[in-house]
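This document starts with one chain, in the form predicted on its own, laid out as structure tokens.
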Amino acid sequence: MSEAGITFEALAAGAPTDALAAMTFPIYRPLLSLAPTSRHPEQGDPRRIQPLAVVARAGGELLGLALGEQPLAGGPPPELLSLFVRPEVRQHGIGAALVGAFEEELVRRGFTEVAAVYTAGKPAIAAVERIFAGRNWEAPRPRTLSVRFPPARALESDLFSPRRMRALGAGLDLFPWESAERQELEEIRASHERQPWITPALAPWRFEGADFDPISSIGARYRGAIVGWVLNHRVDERTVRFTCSFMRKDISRRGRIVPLYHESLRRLAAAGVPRATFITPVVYPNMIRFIERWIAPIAEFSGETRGVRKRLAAAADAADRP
């Protein structure tokens, strides 16, 4: 494809991209070796994926990057995960031409459908969001509410008191989750089989693709049996998720989870880490009243992820026509 001088190229498996990695967050920079990868196996989603990347060029010189994935396996439809456009060459189309060449280049390949996720709030945002619009994607849906806050702010929070930690952490044992017993770890899943009571989307046993952050996983036990686990994994040097945390139903009223959210976030003041984030979907509300009536109020950035799609078989039609 070329627009103006401007070519636009999906990369062979073998391409350098090293230039490349400035222009994509750093979570997705080592899907840029383009080889086939576990795409999210730290939030609980092992799936096989192809990486993409189309590329503009002018003269030989990178302007932008378009980055996503393919399933291997069937499942939900590619997904567009980053765009970049260098900023002195901006407002000139190249985003939007990116985004029609990474539609074209799925297209080519046999998909009719794409999706995207992105977070709102941001400054380049706004832009992004005319793009879609201006290339028919469906309206955006609010998935997920994210927040990055320090650690040692939230502790601060009323909702930490001293005295309604003593209150909501009698009879529980809090206790790094790297210390667990494996055979507590089979107990828990086995009882689960046996009789279902952990929420599908938080069982543990769905994280172990990727190793949890040893500083800030939290588990609590009651009457000697595992509960309760708030398990977290490193972002990068500087930051630590919240990836998933649950409560047996019995003991979760009055917030009783509480106590490890506290002792999670102690350890990682204790580290000196400088943030932390949450990122809840909209299906689960009581976690997202907790985050907007004590986490929003101190984050340093909180904002709302947003989730697009758009069918591509037309577009396959289109390229068919004379």
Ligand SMILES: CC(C)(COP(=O)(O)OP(=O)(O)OC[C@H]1O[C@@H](n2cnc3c(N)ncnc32)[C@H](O)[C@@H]1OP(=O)(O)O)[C@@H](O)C(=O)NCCC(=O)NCCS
Second form
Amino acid sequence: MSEAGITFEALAAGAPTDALAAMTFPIYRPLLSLAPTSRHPEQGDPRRIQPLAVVARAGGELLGLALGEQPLAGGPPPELLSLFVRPEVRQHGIGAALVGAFEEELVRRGFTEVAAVYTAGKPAIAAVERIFAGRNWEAPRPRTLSVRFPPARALESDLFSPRRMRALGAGLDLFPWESAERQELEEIRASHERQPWITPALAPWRFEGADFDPISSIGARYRGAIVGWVLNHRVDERTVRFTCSFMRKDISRRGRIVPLYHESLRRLAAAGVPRATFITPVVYPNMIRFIERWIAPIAEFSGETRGVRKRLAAAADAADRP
Ligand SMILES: CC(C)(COP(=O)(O)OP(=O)(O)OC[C@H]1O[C@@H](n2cnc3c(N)ncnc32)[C@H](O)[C@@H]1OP(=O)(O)O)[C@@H](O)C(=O)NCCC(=O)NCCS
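Now show me the form predicted in complex with the named molecule, since the one above was the form predicted on its own.
Full complex below, order starting with the chain above.
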């Protein structure tokens, strides 16, 4: 594809990627090597994917990047993960053309659908949503609520008052998750297999093989057995993400998980980690209410993530019609 001397092409494996690294988020930079990988093992998603990068160039100069992934073995549709156009050439249709070229490349590779998830609340999102609407993607749907906040500030919240922590923590033995015995972990899995008690998406074994954050990942025992966990991951040097929080149902009533958050945040603050993020699917309304009530007021940033999709085969048919 070419527009006024601009070309849009899939990046070839082995091509230099230095200049492209600054055009996507640190977490996605490894994808620029185009080597097949598991994208989110730390979120319990070990799916194998093939990265796909489409670049915009003019006279050998890089103008923009659309970076995404395609599944290697069935599963969810390919996803566009990040879109970037150099500031001095924005508002000339390059962003829209990059998305178009990304779609075309997927059609060429035999895919019939494409999806994307993005965080609303950032300045560029108006442009991104116009691009999707202009290219006939389905209307965006809310997926998660995401908040970013300083751990030290969160500790000042009434939620964590010493009196409340004593009451809610009674009978719970909190421990760093890294000190959990292998045998204990096997026992919770075996007991779940005998009689399910763990929300599948929040089972700790889903996150095995991904390095959880040893400072702030906390477990709780009750009467000698592990009943809850808060498992976190490093996003970058300054940021830890709360990935997976669970407490056995008979114990979780009335916020018995809160002392685990408290211990986790206390350790983050003591270690000088300046940022924590929480990303909660909208399908967990209790958690959304908890975040809106207690975390959103002290958040530096809070935004919804939205999901969008497009059926590519239908779009290709439409384009073929006279
Ligand atoms: C988002 C981005 C890729 C858009 O690139 P672009 O080349 O300027 O996009 P286009 O020129 O194709 O513009 C697409 C549409 O958005 C509109 N638009 C562009 N900038 C806009 C802005 N700041 N506010 C509102 N609308 C805007 C354009 O008018 C156009 O709409 P139209 O076709 O209905 O007129 C670019 O702004 C960017 O790189 N931002 C920083 C990175 C980022 O945040 N990416 C998104 C998250 S991954």
